[in-house]
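The data below hold one chain only, encoded as structure tokens and taken in the form predicted alone.
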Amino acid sequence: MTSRFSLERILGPDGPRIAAAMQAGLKFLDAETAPGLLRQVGRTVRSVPAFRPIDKSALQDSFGGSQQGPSDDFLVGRGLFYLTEQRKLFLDCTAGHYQMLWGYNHPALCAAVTAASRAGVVWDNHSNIPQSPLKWLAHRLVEFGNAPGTTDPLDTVHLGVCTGSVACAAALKIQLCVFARTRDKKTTPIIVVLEGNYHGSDMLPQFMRGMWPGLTPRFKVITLQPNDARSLEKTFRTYGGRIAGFWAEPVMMNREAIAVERDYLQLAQQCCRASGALMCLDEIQTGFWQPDVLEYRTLGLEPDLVVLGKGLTAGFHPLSGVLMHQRDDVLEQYDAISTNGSAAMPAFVALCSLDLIQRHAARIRALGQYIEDGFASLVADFPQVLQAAHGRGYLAGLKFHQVEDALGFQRRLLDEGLWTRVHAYHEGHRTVLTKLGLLADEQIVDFLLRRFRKLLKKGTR
């Protein structure tokens, strides 16, 4: 059975106008060079015809369902740039929702998907019969996950999950199941986490950050401040064998891009090994934005569990996973699974993306340092407004002294066509965040820093 589909018909009564605007938008983005696009960031592109955007009234309120007036959402994107429905050109400084590793519709990856589809790679299939790309991806992740000569390598990957939230929940279940198998059944397990942890939207990880009071499962959570070695040692000294697991994100993008220090994480690893706890590093944010692919490798760590997601498939169809030891493979087949986990085409895209990272490792390393140095220079030049530069490499944040300044600065960045995020929804949070895609170069970073400097000189509010 064949049917003829068209964007014009599928998008409803205004589909023809929307499709025409999208086509014109892509033509504009494809015709311009990066310097040409940078010169026009923040402007309205008149060559794209105006149209009436589809309203958001059918969406939930938390995603704009009650928004009044015409929307100005995403129209089309290419690389690090995108156009809005009101035809304004933006430089995306956060890689979408922190997942667009190589920007929007990377031409080599799109071409690879087309070629793979023609060759017989499917987008999805039953997880019991994984296609070749998924099986080879597991081998490659094991390869990238272990330093040469590792005596106790991570040798197993759970790839049956679609999103990072499900992967985090799977890792937590592994910690609790291993604890139950090896400890007294009457002992309540303890999970040690860092204040400001995220680890997804599943109910169990959300419980670890204080949500759902009164609906708590049978384990206890102890929350520590990141990089406070004294509290970490005291906690493990006090509770020892009652601790089932320790969790950390190497860079805490849900807490102002705080970088968890190498020495602190190495101490946590020592404490876990001494107590029998399983150390889990959540690399959903940091993974694949690294020349070494996974940041724990750069930090010289050997965790027991590593959660993977977001950048793994470069923003194409999502796929996530848990890297672990075979001895900790304790979950039954349907204990932690997504219908769209184990999908073949996303695995193929991930393999292509890993190849790109290897080919560009030197440039990725150099630009990560360039971003760090650039943000540090802003703090040095504007100490009356900026408190600190946070993050590591591509994951970067600017912390302001005053929350009103952080909010005002981010609003002005949006006016200038720079899509960033701001952490100001918890007491003490006042940090503007960026996470450039790996297509970025010094020209992009210099442009970003110049715009930051211009606005900081003018004032933030």
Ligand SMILES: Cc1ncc(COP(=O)(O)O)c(C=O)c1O
Given for the second form:
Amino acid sequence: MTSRFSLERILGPDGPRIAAAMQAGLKFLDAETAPGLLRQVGRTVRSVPAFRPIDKSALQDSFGGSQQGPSDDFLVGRGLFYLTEQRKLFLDCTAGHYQMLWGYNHPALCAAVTAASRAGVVWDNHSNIPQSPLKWLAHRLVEFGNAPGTTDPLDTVHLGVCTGSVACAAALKIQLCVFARTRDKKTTPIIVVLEGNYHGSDMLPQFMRGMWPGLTPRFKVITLQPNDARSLEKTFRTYGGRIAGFWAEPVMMNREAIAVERDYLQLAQQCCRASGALMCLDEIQTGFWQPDVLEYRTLGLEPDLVVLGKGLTAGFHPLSGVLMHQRDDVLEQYDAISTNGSAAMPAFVALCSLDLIQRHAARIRALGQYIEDGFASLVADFPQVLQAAHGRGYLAGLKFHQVEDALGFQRRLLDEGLWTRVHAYHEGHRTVLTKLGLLADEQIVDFLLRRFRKLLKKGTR
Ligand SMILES: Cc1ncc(COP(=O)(O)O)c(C=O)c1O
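Now that you have shown the form predicted alone, what about the form predicted together with the named molecule?
Below: every chain and molecule of the assembly, starting with the one above.
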């Protein structure tokens, strides 16, 4: 059936063949059980007809624009599995680009979107007149953001920003504006960050990781090694009231999944309190992948600013925000906004997803521990190749002694249909990363660990 807006018609001259392949791909993914799919990971699925993928020549280079030959990009996905355009079956071990909290097209969330659309929820609208789901989401985030009985709760959400980068830039602007209001105008504010941070692709946070040399911002950045308590104390002792803000990601998914320790973050919190700096935790990676929703709650922290994104809407259109105190709500509307960010439907999905997290909290907690134990056991069993297990819960890394082993291991995993990532592009980085979606169970983790073991035994290069 080809309706006016069918894929067949809308996807150009090759639309009919692409749509047929997608349909056959979904049929395959829907018909198989998880064990059935696991048995076939890495294989070509012949029941899906071959087709000519749309070329990427009109895309920018960093998106594969100059790639030669037929592409092998994403065809269709269901849950934790997806098929590529060349019809190979993959187990997605990184939840897409770390945002697909419940995997691809979770049936309950898709059904909720259809029902909500019928009931009048819109995808987006003008941010001056937010629809009910966005407003209610702000209340729910405030609720999840505070331990019961907190005396100084985070009571406001700067919502309505589309991507995490805009949210990070908003949090940084808040730190700088609060500093400007409370300190001597001539003092240059200092922002303390951790080496290997990634707080998005806005220029302002990119200054915090040393980018754009020569285009100097009007603040100074001090970069510390994560978990080095002495340098943290020394920095705050030296600069004290000149420090406007401190930044950390609880698990540094952009630096080998280094887990920033609870004690270190508690010390940072004390230092911030004593000096008047605002502590910002970037929970774009860690948030929502938690039985307690936000990791700082599990760690017993009380930051001043919390950046939320990615898992918040489980990959159903981005929506991000900054959780904060009302007293720090110092930005005007157009100081930090995405005009695509009023996002009622994504907010509705976020509410449904929070409901799922609450219902599955015990299982999420147990599986996070299961993954940690599994990765630790690999390191114990292969000490000649593996240096350490990194991360916490679902956010996991395996650090190799040799960068070539990390690269070879990840290449072989890709060949075998396991989509993982590797950090090996900076001096000393040699870690393979996974971040399974919350649909994962022990069976999936066991499969992953078995494949890892097999490769580690065989040799990784
Ligand atoms: C820790 C962290 N902060 C900020 C961002 C930026 O988010 P976005 O890509 O949605 O702009 C990311 C994205 O990966 C991230 O991992």
